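Take a look at this one chain, the form predicted alone, written out in C-alpha cells.
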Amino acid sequence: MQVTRGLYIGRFQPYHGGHQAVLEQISREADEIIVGIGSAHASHTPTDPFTAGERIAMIYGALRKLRRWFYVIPLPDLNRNAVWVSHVKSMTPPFETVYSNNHLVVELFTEAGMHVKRPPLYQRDTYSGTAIRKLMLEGAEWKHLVPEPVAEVIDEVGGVNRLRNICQSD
C-alpha cells in the first residue's frame, strides 16, 4: 500500500484553531503530514516572536490527538525563490501534495510541477496570528483562539511578556 504524504508550510506565529482546523482536512486525505515551520530562524520580533523549538512544542502538542504520522520541521529562509523548493524538498521526507493558501508558496511549487491543493480557510477572521497577537498585547483574552497544548507552552516561556517586551518602543 502507497502512503500518500502532505506539506502544509505556516509560520505558525502562534499555530492557532485555523491551523488546526486545516490539518484536521489534510489528515482526512493524506496518510502522513509534514508541516514545515517557515521563517524557522525567526524569533524575539513583534511578528515571529517564538523560536522555531517553540512553535515545534506547539505543533506536537496540537496534532497528538490527530490519529495520522506527522514530522514537524523547522525551514529556515533562503531569500532565494528560485530554489526555494529544492531547498524544502531536502529538508523534507518525500510528499505528493503541498498544502497552502500562500500565492508565493502555491506559485512557487506549481512552478516546480508539484500538486498543489489550497484548503479553505478557516474563519481566517477570527483565526489570524497576526490577530492573536495583537489580543496578547492588548491583555484581551486570547486562549480560546489556540489549542490548549499551544497556550500551555506560550505561558511556559512568557511568550505574551517577551511579545510585550519586544514590542516596546525606546
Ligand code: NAD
Second form
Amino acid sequence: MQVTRGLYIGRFQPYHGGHQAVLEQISREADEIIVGIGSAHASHTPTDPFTAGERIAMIYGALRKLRRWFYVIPLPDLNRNAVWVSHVKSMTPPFETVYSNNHLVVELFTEAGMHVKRPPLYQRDTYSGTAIRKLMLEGAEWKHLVPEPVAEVIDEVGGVNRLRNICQSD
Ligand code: NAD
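Now that we've seen the form predicted alone, could you pull up the form predicted in complex with nicotinamide-adenine-dinucleotide (NAD)?
The next block holds the full complex; its first chain is the one shown before.
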C-alpha cells in the first residue's frame, strides 16, 4: 500500500496552538507528515526571533503525541519565487498534498499543479505568531497559546529576553 504524505510549511515564530490544530487534522488524513520550516536562514529579528534548530526542537516536542511518522525539514528562502516549489521538492520526501493558508504558498503550489488544501483557521486573532510575540514583549501571559514543549524550548533558550533585546530602540 502506498504511503500518503502531507506537507505543511510555516515560519513557526513560534509554533502555536493553531499550527497544532492543523497538524492534528493532517495526521488524520495522511500516513506521514512533513513539516517544512520556512525562512530557515532567519533568526534574531523581531519577526523571526527563533533559529531553525530551535523551531525544530519546538515542533518535535509538540508532534510527539500525534502518533504519526513525521519529518521536520529546514527550508531557507530563495530570492526567486518562480523556482521555490522545485527547491522545496528537492529538500523533502515525496508528498501528495500541501496544506497552507498563506496566499503566496497556495499560489505557487497550485501553479505547479500540486493538490493544495486550505485548512480552517483556528481562532486566528489569538493563535498567531505576531500576537504571541507581542504578548512576550508586553510581559503578558503567552504560554497557554503554545504546546507545553514549545514553551519549554523558548524558556531554555531565553527566547523572551532575546526578543526584548532585539526589539529595543537605540
Ligand atoms: P506561519 O508560521 O505564519 O503560518 C504557517 C501556516 O499556519 C500558514 O498556512 C498559516 O495560514 C497557518 N496558520 C497560522 N495561524 C493559524 C491558526 N490560528 N489556525 C490555523 N492555521 C494557522 O508561516 P508562513 O508565513 O505561512 O510561512 C510560509 C513560509 O514559506 C515563509 O517562511 C516564507 O518565507 C516561505 N516562502 C518562501 C518563498 C521563497 O523563498 N521564494 C516563497 C513562498 C513562501
